[in-house]
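The data below hold one chain only, encoded as structure tokens and taken in the form predicted alone.
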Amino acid sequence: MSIITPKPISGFPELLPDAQIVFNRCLQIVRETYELFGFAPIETPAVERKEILTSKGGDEKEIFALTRLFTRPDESPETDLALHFDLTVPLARYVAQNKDKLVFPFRRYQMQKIWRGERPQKGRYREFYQCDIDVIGRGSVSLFTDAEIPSVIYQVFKRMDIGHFVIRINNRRLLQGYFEYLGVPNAQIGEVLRAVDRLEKEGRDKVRRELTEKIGVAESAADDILAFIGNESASDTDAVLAKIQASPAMSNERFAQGAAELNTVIAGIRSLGVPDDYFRADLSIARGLGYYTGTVYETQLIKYPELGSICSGGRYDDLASYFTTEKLPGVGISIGLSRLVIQLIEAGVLKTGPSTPAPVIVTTMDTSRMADYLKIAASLREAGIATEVYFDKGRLGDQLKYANRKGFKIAIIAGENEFAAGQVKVKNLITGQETLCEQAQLLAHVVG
């Protein structure tokens, strides 16, 4: 039988224990408070009928399709199926499909792994994390909600302990309004959009250079729009209130709307505890994604601006279009999780400690008393306590040593003595103090 030698397969990334820790603790920390706020689990299939990936001008390049290793002569291999790429056309669809069923406005979230067939690199990955979380409404979604998001983002980040972060905000309407404003031909505003979308990698002559050379903008309109979006990472939020406020282009009804809607939200994230100094009004912020239409986020490391937004979404019109009739507009947001964590892991920002769950190990001196050692166990998982047992033989020293290895804070000691005796010896695997105790108050001494 020939060996075949195991290597790792670019863009699917795969953790050791201590960072699966980790990884899994952050995808807690999400969920929970996700839930904190009400928003109801749901899960749909890793497949979806390429028709309805396809649908919302998803990247036919960047599509998994399925298809089958064994086909029968009159059969074909290629499906109709492929593994979706996001978790917004899958709502869509499972929105539009389920809408009679489900209760409106809809608060969903959404933690599931999608599979991207682009080109991997540090922080972009073929199969990850996502972690979704949106409202749809039926027929309207009230503009508070757009307020919410930032205090759920906030409340996520603040328990994971990753630092300084800030979540900067826009309103598509303003910025669509002030092109108007300016001139520029509506069939011209979705490429404005994505150009200025891509200022903050791109830099400002380069962006400057594709409005007037590849979209057509006039170079006085592209001046303009450079210098009203400004560099607003050096201004605070009531400073960007106050210029769109005294800009000529409130004369122009989309721009005013947008303004309006960009200052409720504000308020509101202000009323719900959420401090200034962790989000702040960027004009600079357009999401190039045509679907959006209000209320834009972008959430960034101060100390790590290198890896991009963290989370990012905002307000759309009309979620599922393509799948029905009845509008069904939205605001959500989206969590890279997999790329987020395995970047601060690699930065030092999360560290990573045991290679287990459980803080106690029970070793095992004599295996004719192993019923015993399994019962000191069993009372400390009742107690809610994870713990592990020593099945192999092996000395003492080599136990503690795995024990050691793997991050255990607790070893549970006991040989014939200390059973006759009614014993058991607690060594506290850090400082390496040992405390001798009866076994009916092994448990106190665990956890105290």
The other form holds:
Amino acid sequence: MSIITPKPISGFPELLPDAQIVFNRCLQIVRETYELFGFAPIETPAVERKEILTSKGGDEKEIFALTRLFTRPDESPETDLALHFDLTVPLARYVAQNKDKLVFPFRRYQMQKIWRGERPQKGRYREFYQCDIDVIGRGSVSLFTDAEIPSVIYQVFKRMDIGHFVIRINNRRLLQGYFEYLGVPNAQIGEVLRAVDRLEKEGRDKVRRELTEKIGVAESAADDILAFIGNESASDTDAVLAKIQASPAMSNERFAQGAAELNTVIAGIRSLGVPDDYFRADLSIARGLGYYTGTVYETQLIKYPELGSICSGGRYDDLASYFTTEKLPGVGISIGLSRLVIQLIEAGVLKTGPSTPAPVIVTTMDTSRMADYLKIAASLREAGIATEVYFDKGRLGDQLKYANRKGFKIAIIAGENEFAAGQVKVKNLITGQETLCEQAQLLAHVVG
RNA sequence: GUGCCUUUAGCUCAAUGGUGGAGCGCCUGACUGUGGCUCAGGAGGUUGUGGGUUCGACCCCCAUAAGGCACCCCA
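Alternate state requested, the form predicted together with the RNA (shown: the form predicted alone):
Entire complex below, previous chain first.
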């Protein structure tokens, strides 16, 4: 039999237990925090019908479809199913399908793997976790939601302890109103938004050229736009808000509405206790995606801007227009957890620890006393302390070596001497300190 | 889908066209009641794959695959 050489599949990350433990802890933090704000869990299938996934103009080249490996000649290997490439489209389908059973505003979270048929590169995977929250309304969604969502994200990343991050917030209506005020035709506003979104990445000159040469914006208007959204003139949130307030574009209705929304959202975020250095009104955030209509978010790590946006989202007027005629607006945001956690582990920001979730190992020096060892483990587990028993043959030295490599914190040691005295030895594997204790007192010693 | 780069031990990397090495890791022992440290020893390779040039190829050429990075797009 020939051996198949195992090798990793590019873009499909796979972790060793020490890193997986860290990853799962992050997933847990996200889940707990989402629930702390009252978001309810749902999970949709990994697959949707192709027609659902392509409805919103999903790039078909990036969608993995399902086929069967073998079919009879009279069957087609093709199926009408494909793997979901985000969680928003499945949400739209889910809400449209269940709208008469759901209670609105519908607040849900969803943490699932998604798949994209892209060429992988740094931080770009073909299989990764997204952790989404969205609030979907029937007809309308309160603007307080727009403020609440960044505060959820703040709590998540704060608890994850990933260092200083900034949630950048803008309002697309405001930008659209500004462009309108400058006389940019409606048909070009989408293009202008996309161009403006690349300001940080491509620089002022390139964006200016794109605006004037490619899109056809007047030179003076392009300069106006760059001056307005550029960060140079207003670096903190209050300065940005003041700049907006003082702008002659306030005469434009859309601009004024966007400004009012942004003011309300910023005030709400502050009331929710997010410190000023963790969020920022930032006029250069536009989001390329067409369906955002109001508030938009992007989040970056201060020390690791190269990771890109680790969390982004915004408000959309109509979630499920492809699946129902009912208008279902919403606000949502998505954390790209795989990108975030895996890269932060590589960068050493998130430290990996043990390769076992159990802090305690019961060594088995005297195999004739296995019954006693098993009872010790059972009593610890009864108290909620994760415990492993060493089953293989091995000297105590081997057993401790094993315990050390896996990162156990405490080893229980008992042999002839200890059993004779009704005692067990508790060894702290970090300090090396050993204490003898009565068997009945074991739990107290381990906990302490 | 486009472009550039890379591919040698499990990992990170050496090796003028002339017998493929090191560090780390792994295994064994020193050590049958004590891990990490140390010391000694050991295993591990059709040099990604296929072809070509050459007396001779890890090295040069062609093809191909995989990986990495950037673009596009996005988490």
